[in-house]
Amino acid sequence: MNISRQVNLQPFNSLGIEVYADYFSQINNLQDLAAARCFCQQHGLPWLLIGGGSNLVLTDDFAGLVMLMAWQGRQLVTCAELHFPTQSAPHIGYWQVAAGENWDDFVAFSIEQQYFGLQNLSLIPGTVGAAPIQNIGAYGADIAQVLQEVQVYDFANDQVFYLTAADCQLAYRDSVFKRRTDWIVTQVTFALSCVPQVNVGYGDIAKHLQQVIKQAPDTASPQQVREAVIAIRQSKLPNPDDIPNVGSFFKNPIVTATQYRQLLQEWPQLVAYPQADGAYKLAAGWLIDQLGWKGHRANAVGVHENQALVLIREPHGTAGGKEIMQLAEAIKANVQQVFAVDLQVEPRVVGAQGKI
């Protein structure tokens, strides 16, 4: 494992924030992780693992070791080769994918190989390793529907173990990895269908497909669904290469049925989605938009003009993570004051010693 000193992290986070890591290394295998662990222990250093850097706000230079997950590899395995063997299903293929693989590249690859189930998750930024951590989801699909098992490295104890999908405790934008921060995802296995299947229940997908293929949306191919999702995402979310951002900055808040009804009386156009337990998930972007934040600019940061959930950094400005978080806190306080709703920040916020 090669370790570099004083590395600029600007290329490794989608906000393009210029902060420096005291030490930096790439992780290509388990041996690199074990070596990194020894290095941190010997020097008493904090550590930070990053993948695509698309869910990360860096507020300071990092006074420790930053590890870039660069582990590559994809392979189709049999039921017997799984760590938790399961009954063979003729229409299911199991793909083991290394954590450093680009997520959207793997989605495209899976469709090319005639394995389906990921097309609604197209163009989500980041790496495969981040998928179960975030329980990524979009357009009526999420990782929980196709996750088979996960290989994990315990950075605290130098141990490798496996988790089933149930062990990952997946929930809305949540998983066990948010609480067990020493657990590093190193490999993810997906159960994908060899039978073409499409999920077009999400309204935007159906509408787009009707306009493009000129026939019933449920007759679309998985590739056509992927293309629809890409087109929709590109129309709604700015490309970080052009406008630095981390995508949706806030989680959609969940409130009780009582609180939902109270809000609805004052805000009849309130956008909300009923949950299985009787609660309601509110559209955070709608709440922010009602308060006039869309298009706001100050101190070289702002809110995207087309999407109130996306906080941006001016591409050539000098603003950093602190300015982004000051804006986020102002929005949170405004939403709390007006709606009595607590917004939670979606990306990881990391300071000099680690997660804030």
Ligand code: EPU
Given for the second form:
Amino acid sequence: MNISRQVNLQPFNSLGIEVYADYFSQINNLQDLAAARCFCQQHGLPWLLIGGGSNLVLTDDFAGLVMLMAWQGRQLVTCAELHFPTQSAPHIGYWQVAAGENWDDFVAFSIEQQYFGLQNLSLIPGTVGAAPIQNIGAYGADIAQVLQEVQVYDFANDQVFYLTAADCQLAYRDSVFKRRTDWIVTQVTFALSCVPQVNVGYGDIAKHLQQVIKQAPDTASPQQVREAVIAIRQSKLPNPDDIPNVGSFFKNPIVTATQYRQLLQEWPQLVAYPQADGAYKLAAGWLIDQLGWKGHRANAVGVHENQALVLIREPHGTAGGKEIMQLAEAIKANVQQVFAVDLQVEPRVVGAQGKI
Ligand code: EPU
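Having seen the form predicted on its own, could you give me the form predicted in complex with this ligand?
Zooming out: every chain and molecule, the one shown earlier first.
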């Protein structure tokens, strides 16, 4: 394992923030992780693992070791080869994928190989290892529907172990990994179907298939659903390569039915989704949009003009993570003041010593 000094992290975070890591190394296997752990222990350093850096706000130079998860590999295994062997299901293929693989490359590859189930999650930035951490979800699907098991490296104890999908405690933009911050996801196994099944329940997908691809939604192929999702994402969400961003900056807040009804009286246009337990998930983008933040610009940061939930950093500006967080705090305070709703920041915010 090579360790470099004073490495600029700008290429490794989708906000393009220029901060420096005291030490930096790439992780390609378990030996690299074990060596990195020894190094941090010997020198008493904090550590930070970065995947695609697409859900990360860096507010300072990092006074420790940054590890870039670069581990590659994809293999199809049988149900008997799983860590938790399962009953044979002839139409399911189990794909074991290393954490450093690019997420969307794997989605494209799986469809090419005729294994289906990831098409609604097309074009989400980031790596495979990050997928279970925030339970990535979009366009009516999330990782919970296809996750089989996860291999984990415990950085505190130098141990490798496996979790079932249930052990991961997946919930909306949440998992056990948000609480066990010493656990590093090293490999993810997906159960994908050889039978083409599509999920076109999300309104925009059906509309795009009918109007643009000219295909009846129920008979669309997974590849056509992938194309629809890509087109919808590209029309709404800025490409981080052009406009630095981390996707949705806040989670959609969940409120009680009582709070929802009170809000609805004052705001009849409120956009909300009923949850199985009777609560309501509010569209945070709608709340922020109502307050006039869309298109806002100041201090070389701002709010995207098509999606109020996406904060952006001006491409060639000098803004760092602190300016982004100041804007986020101002939006959060405004939403609290007007709607009495607490917005939670979605990306990881990391300072000089680690998570803030
Ligand atoms: N809306 C507005 N104004 C806006 C933005 C949204 O009024 O500026 C309203 C619209 O009524 C719209 C509704 O909010 O119909 C929902 O917006 P959208 O469909 O864009 O979805 P979202 O709730 O803002 C979530 C995920 C996205 C995911 C989309 C599609 C979260 C935090 N975000 O966004 O995930 O792509 O649904 O499924 O749950 C991400 O996490 O980075 C991300 C992009």
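Here, rigid core means the biggest group of C-alpha atoms that superpose within 1.5 Å across both forms. Residues that one form lacks are left out of the comparison. Positions refer to the first chain, counted from 1. From a predicted model like this one, the values you see are computed outputs, not experimental measurements.
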- After the core superposition, state the residue ranges of at least 3 consecutive residues in which each CA shifts by 2 Å or more between the two forms. 212-215
